[in-house]
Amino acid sequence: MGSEGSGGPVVFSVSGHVNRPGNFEVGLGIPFRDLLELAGGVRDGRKLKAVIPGGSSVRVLPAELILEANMDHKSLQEAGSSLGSAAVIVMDETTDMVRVLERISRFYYSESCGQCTPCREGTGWMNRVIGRILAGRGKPADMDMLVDVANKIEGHTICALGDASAWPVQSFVHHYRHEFEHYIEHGCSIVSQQSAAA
């Protein structure tokens, strides 16, 4: 079972906006499309927006990238993320990516033990800035500063929690920068605005 360089079975824990969330034991290298089908597809027939393929500490992938990927180490790395814990978080088109990142950043802020300065100070700083953007009080400079702080945490801590806190910030801002900018410019979510207009 498995694929070259990723041998054997794995238990994928699929959660989020799927019709049949659960744990699925399959061979590594299963196409993401097939795994999504095992989980009953995207909930209520909505469009897939994004997936975190290996738990909250790995980089988020937009639908167009994950739909072409296989669920193994090499394929996910080439797509720009990683297999991580194989906890797959599926998000549909109604997802507010700024709100999701605030929740993730709050988790890593609360989990930091405080031993390493970059993590202790950086996780709190990132969470407060994302919270400020979410509240409609963000500034245009916040976007680049968020990434700059994440870059200064990554690779500069004793344990991997620093990297785990940095990678979501880097990838969410990279792939969904327009959603953060909308909050900064209009004080509200682009997703809720689109839903109201529909």
Contents of the next structure:
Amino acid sequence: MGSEGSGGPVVFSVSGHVNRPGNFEVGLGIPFRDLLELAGGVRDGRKLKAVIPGGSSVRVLPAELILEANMDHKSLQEAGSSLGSAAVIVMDETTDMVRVLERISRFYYSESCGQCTPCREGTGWMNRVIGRILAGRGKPADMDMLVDVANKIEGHTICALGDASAWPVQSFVHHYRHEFEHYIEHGCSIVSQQSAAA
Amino acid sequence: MSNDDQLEIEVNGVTLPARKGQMLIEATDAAGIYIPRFCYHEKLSIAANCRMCLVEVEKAPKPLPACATPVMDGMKVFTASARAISAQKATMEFLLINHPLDCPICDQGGECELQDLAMGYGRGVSRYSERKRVVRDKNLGPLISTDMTRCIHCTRCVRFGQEIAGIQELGTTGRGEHTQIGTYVEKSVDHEMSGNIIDLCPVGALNNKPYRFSARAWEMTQHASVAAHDCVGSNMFAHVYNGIAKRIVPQPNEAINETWLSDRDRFSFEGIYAADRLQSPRIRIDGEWRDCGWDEALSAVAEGLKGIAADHGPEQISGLISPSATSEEHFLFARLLRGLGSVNIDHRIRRVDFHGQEADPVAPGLGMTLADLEAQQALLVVGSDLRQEVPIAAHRVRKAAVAGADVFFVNPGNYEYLFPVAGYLDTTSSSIIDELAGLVRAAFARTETRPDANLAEVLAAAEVRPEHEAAVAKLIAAERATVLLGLIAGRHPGYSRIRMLAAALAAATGAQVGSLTEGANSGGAAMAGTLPHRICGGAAAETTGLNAAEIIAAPTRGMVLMGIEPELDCANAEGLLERLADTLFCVVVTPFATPAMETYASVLLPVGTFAETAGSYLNAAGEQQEFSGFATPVGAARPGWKILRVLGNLCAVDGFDYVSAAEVTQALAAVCEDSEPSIENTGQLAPAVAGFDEGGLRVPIYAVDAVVRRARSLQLTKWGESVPDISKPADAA
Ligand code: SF4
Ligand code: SF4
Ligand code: FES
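Can you swap the form predicted alone for the form predicted in complex with its partner chain?
Every component of the complex follows; first up is the chain already shown.
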């Protein structure tokens, strides 16, 4: 069972915008498409936007990347993320990625134990900047700074929580920078405008 | 250390020697290669939480903290590569985002590790535009002020409590960005060495409360000196502004105080500026006190003393001097009195049992270094409230105990020790002598030693309990064992018995005997000859004069008191003031003028405190330490040695032509060099005492001498409450 380098079964916890969220025990290496089908597909027949394949601390993958990937270590790594805890978060086309990142960064901000400097200070910093962007008070310079702060936490902390707080920020900005910039420029989400136009 | 422990690392292209088990930062520090740090401190455990010391290590995927990365043979390290510097700068930026950027209003400004490193690793302008954290200040008591918004969470202060003090007074509460340092429930920080967290705190979060906002580091001059309140003589620096001492900080000396200073030594200098400093010589004429010039005062003293000698005989002159006076003062004091023909000289003013004083060591003390004390495997501490008597020695004993030594106490009450105590032999319902006798009997039984006649009598009634046997077993088993006599033992009316028993116990168990001594300079005083039975250098005096207890019980017609408040500093002082008032001529050489002094003195001569005079102390570990004055004398006060020199000349006593304290030191050393100590046991014992309150022999930590008693901030601490109230400023209540 499983695929090369990722043998055995695994329980995927699929949550988010699927019709049948739940735990699915399958062989490692299952194509993401099959897993999505097990979970009943994207809710209300909407389009898939992005997936966080291994819990909130791993990097987010846009639909086009995750749809081609298999759910094992090697394939997810090649796609630019990792299997992590196998907690699969599925997001459909109505998802506001800025809002999601704000929520995730708030989690790491409150989870930081406060022992070491980069995480204690950096998680709050990132969360505040994202919150400010979300509130329509972002500045163009915030984008590069946000990534820079994440880069400065990554690899500098005592435990892995620091890295875990940095990766979502880096990947969300990498794949969805335009959504952040829209907030900064127009003070509102690109997603709600798109749905309004549709 | 075997050669296998040696290895080599390469730092910035240079090969350095290192030792297995060392952390990288220890090897680079030893080589003088600086790596920035906040949480690391050589005396504390490793926390690796600040992340300031990140360096690049070849083959490591991420930068590693130098303080927590063990050295490995052949490892290649780069402390200033682009990766290392960028990691260090990153940490600095994180530290600063929530730190106030207002060094000009921070008391640490100019001597702040954060400020200094920010100059090298910080940005010119902050990128952080969110709200900054504000943290409520804590009230930690009268010694330490807080500015908790400035805290960078390095936890040095927390680790100090856990590891050095042995009581965790500060801790962290909350998490993440909301982590705070504090006491949890509001309380003061009371440990007798708590002031050290002021030095440990790398930022302005914990500061020196009495000193707060009173000077800037760069405005002050730094003067090395030696602490004056206990027998270890901690090394310190005084920071002085315009001649006024502003604060005291430790001067590291591994052999003595390591990097620490007791609160008593740190804050006592406040007493120098007490309201009742004697500003000018004062003289009583026909019952009226008035200020006068030095010439008038000194001639009056010379005339007065010569008059007593002429009219009543020199044996009617006696001198008592503080055991914390300098060796030079002791030397000239003894010489002056002996020159006048008096033999009644003593500095042992809290001692009452002088039986067999001929057997006292020439310079009483530990008989070992403080490092040796720390290396003991078994210690029996007899009659000592160790932490209050000599905090630095208590710290060494604590280190021994933490390293596994068995420490036993024979004490009237279980004084609190912040380390594992192997056994308390509480003398509340027996006596130190009874317990020691029990120990000696137990030791004799195990080693089949027969007591000599002297001992047999004392041992006859001794009861041996299992606790005695247990302690004796440890003393025998230990390769390095010591019986340590404390100040309570030294003040005991049965001291001669205690000493004999301690010696017998040590002999039977293979232990050493050491003593803690009164004041800062009992060793130097004994060497310099302020003793009724010995002259300078320790040789026996031709005639043995009156000892301190005899003088206190019946002062002679002429009296010279130096550096003491007799009613507070002497044993058995009840009624002493009245007895002193009955003398014909009493000169008091004193930094302070008390109402009591005006009742019995004839002349008051203002003398400089340890801060205002040059001199030397001989500590209990046998180390002679010289120092010079650091503060401008208050009022007309003069250094004691100068006063005594002039008095010697005016009294036409030989050997007073010194022009500097150093010359006195040399003269003293010359005399001590070719002297033969007499240390035979005389076997003279004090009569047995029964039903005596040994606990009453304890002197509270902040009551030991006149300067400490006037140190306002110390008197405001928990330990100050128990001190007789002297000239506390009105607002101190
Ligand atoms: S990285 Fe880990 S140790 Fe450091 S503050 Fe965050 S949770 Fe604590
Ligand atoms: S108060 Fe000072 S020593 Fe204590 S954790 Fe904060 S910065 Fe460190
Ligand atoms: S000094 Fe190394 S992490 Fe603080």
